[in-house]
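Shown next as structure tokens: one chain only, the form predicted alone.
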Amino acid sequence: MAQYVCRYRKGEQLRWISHLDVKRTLERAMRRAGLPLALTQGHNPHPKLSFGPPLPLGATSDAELFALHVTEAMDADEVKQRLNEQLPPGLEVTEVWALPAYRKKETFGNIDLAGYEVTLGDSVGREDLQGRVDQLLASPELIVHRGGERPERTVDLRPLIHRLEVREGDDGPVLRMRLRTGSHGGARPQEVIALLGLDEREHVRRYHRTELSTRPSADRRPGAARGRRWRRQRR
């Protein structure tokens, strides 16, 4: 058995496909391909995949990671090759590796940091947004409400947000964030462009994510180095 990491690219056409529909496309172009997918035990046998943390809805990205089993193992271009045969227009697997013998899984529970390239109209100068950015970084506490299908509940995201910068685009003003994420918890781009007091459907033309990765194991605070960055492992 083998363990097969992939790195694919989320675009334009598929930004307000969800990442359940992600999930599903993404396996029915692994069964299409003919790879020799490992299976669950039990009554229900499913291909044993894990994904990295979910896309925001009506994000594009170019940082997405999911994990294969295999029952033999396959060079990984040709992985690659045949995935992107068979999947449609706006998915694409960028980057194929394999995982050492000597590691059991890969199931990216680790992965706490997701950076992001928010692209802003020209309704907003930089100048403006410069000040905005820079009273929101001074300030000791940044709370926001959240509810859903959840009880509603208060989250402070300052100690959430590891950067936050401006730069000049070709379209406009650019917002560069590295928000923490994962299952112990997050900042999402769209509460930070909130509380910039932002309009998303007025000021944001995109949101695309270009990293994930982790903070080193030994310093976990706001601001400390990156640490795994989810490249392919050179020999």
Second form
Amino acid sequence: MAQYVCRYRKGEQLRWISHLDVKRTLERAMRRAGLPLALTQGHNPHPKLSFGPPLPLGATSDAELFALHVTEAMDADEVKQRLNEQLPPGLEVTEVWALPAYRKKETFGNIDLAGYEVTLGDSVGREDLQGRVDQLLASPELIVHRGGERPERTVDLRPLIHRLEVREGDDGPVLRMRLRTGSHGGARPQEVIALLGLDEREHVRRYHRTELSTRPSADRRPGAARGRRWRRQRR
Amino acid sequence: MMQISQFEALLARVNKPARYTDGEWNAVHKDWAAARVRLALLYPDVYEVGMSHLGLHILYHVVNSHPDYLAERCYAPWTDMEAELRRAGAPLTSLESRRPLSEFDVVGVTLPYELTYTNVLNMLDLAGIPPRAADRTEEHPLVIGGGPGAVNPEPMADFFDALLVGEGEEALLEILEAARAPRREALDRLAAIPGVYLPDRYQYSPAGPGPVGAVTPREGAQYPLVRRYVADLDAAPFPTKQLVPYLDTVHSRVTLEIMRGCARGCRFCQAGACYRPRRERNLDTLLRQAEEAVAATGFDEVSLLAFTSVDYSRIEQLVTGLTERLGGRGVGVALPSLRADAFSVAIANQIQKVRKSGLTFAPEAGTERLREVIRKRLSEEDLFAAADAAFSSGWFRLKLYFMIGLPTETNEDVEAISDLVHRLLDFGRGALGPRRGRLQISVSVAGFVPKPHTPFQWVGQDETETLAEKQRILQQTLRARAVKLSWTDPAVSALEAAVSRGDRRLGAVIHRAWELGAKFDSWGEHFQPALWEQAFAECGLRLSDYAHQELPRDADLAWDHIACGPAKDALRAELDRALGGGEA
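Can I get the form predicted together with its partner chain as well, since the one above is the form predicted alone?
Time for the whole complex; same chain goes first.
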């Protein structure tokens, strides 16, 4: 038994396939690659795989994660090479590392930060944009209403925005943001765009995820908004 | 080619954009300039349905394996995408190269079932190709139809330059060879290919209301038009590098065609009549193809396709061989079609990978008498033996298919369906004992549709109201918590019957219905019977003459010139046997 964590890229060509589609695609690629996948026990054996937080439909990324179990240990580079030979254009494994043998199934539950680059069209001026960002960051709270969730609720996004800045990109300004993510509450880049008073269809050319990571532990305040849920889940 | 950025902008606004983006594993991208003939394979239903149609995969493989030819695919855009395309003034394009269909030399259209026909017109129109063949010129692609619907090409005759009747894997290459020539010459060459039907080289003389009248050839046209079929299925080309969709399609798995045709001779079954003879692939061929396909696709399931999989002569060896070779890799085997007997359940038992959820059987009728009439050879004993085997080996859900409106059917036959289901239910409760609470029987009831080339082609379908009444009987008598009843809308069955038994005059009706907005007629949320009523009325025709009329036995029928299944005399004799009491 051996476990590997893979970082992969989702490019232009496949930005319109969903997280579920990506899972199926990777699983089939592993089977084509002939990796000796470890299967679950029971009537309906399936490979032991786990995936990082889903990427919004339409976004590209350099930072996606999944983990797989195989029955025979092999070189991490071999895993990477064999997988890449079987992946369609638009998916590429960029990094593979083996986890120590004693580690349980990697579930990525500790990932709680995501970085994005949002490429904006030239329909919004650099200074205009900077003004909107400054105003947003100066707000003590940013309440949004999430109608899609049940029960419907309101969330303060301000503490979930760790960084937001304007950079110059190749064609027009780029917004770089680092947002909280994960099952304990997170902000979506689309929500930040809306808070900036921008229209997604009109202004956004591309969402691109640049980073998935874990906050340093000192940064996690037990009394924070989502803290109770966090503790309940950890019990 | 459409501007990529323009297309990307459309994708951002539609549901499931991956329906339109291609790049599936094993998709073929050939050099456009190097291809001598370019074929667009059009499937008139949405991507998830079309990707599950094996015929299209076979043809895609056959054409792209040839050095001179290129094939790309196009599925029906869902209504949201159609709206975006029309608003942008953008033409319908192929998946692979995103070229407008009008740039291809040939548009090959699959006709999978009658309720997709308006989609064919809609897709041609979206591609900027006039739907009516008569309106097309040298600058347009040849539009050639084929597939199951082509066994009665008449209702779609107006829209095709040519149709292939029968199986396509050999004939298609001959068709593309002919299509190298300029349009007029190409049509002459096509007319000479056995099985290829050029509607405008035939004349229809209606002789009454409904599909009564002879279609006769103008000079030199093939008559009768004899369908094509592959003599040696084992040697026929079969793709093992099957396309791997990203989306969750109807069937995302390896499909192995183990057998084609069926020797059972059910009298309602058009496929059984038109795909003769029954042909098998060799066991060794299938085991090899399965291994190759799993290696080339990474699918975790292999489905054994046949009209009745367990009729394959070496089914036990096949199933054992496949589970031995693939089981260890977590790859399962699926049987899409079972016979209702203990043997079938034993086979299913052997391969069941997923938790034991459901088994599907098709008794078709509620009484032995009526099953004799339709020649569905299934005794109640077999059915209960199958149920016994299923319940005792861990299954607790059954799905049963029935038809109502069958010839000679009375209300007692319909009530007998309820009775049969109730007795199965009692039996199951006894057999499952403490687990009886999980028992469930799904009963799916379709309206009988008379089909050309079958012994029942002359039989009138029940009037819509009669079918609805029979449904009510079932709804009233089948009331158990463990029974789930579903049925097809009688209006849908009526339209299916009318188009199935359509003659050339129906072309105008289909065209008008499409103009009025009919599309995706097989999708409950899109089917609008009022549009079809209006279309029939405006064309001066009555749906009832096609669907419900009993056709005169001695009259010429609109599809008699197509030699597809058994000879007309044999069909008539078979009908007499059916109605005379069933001693076949």
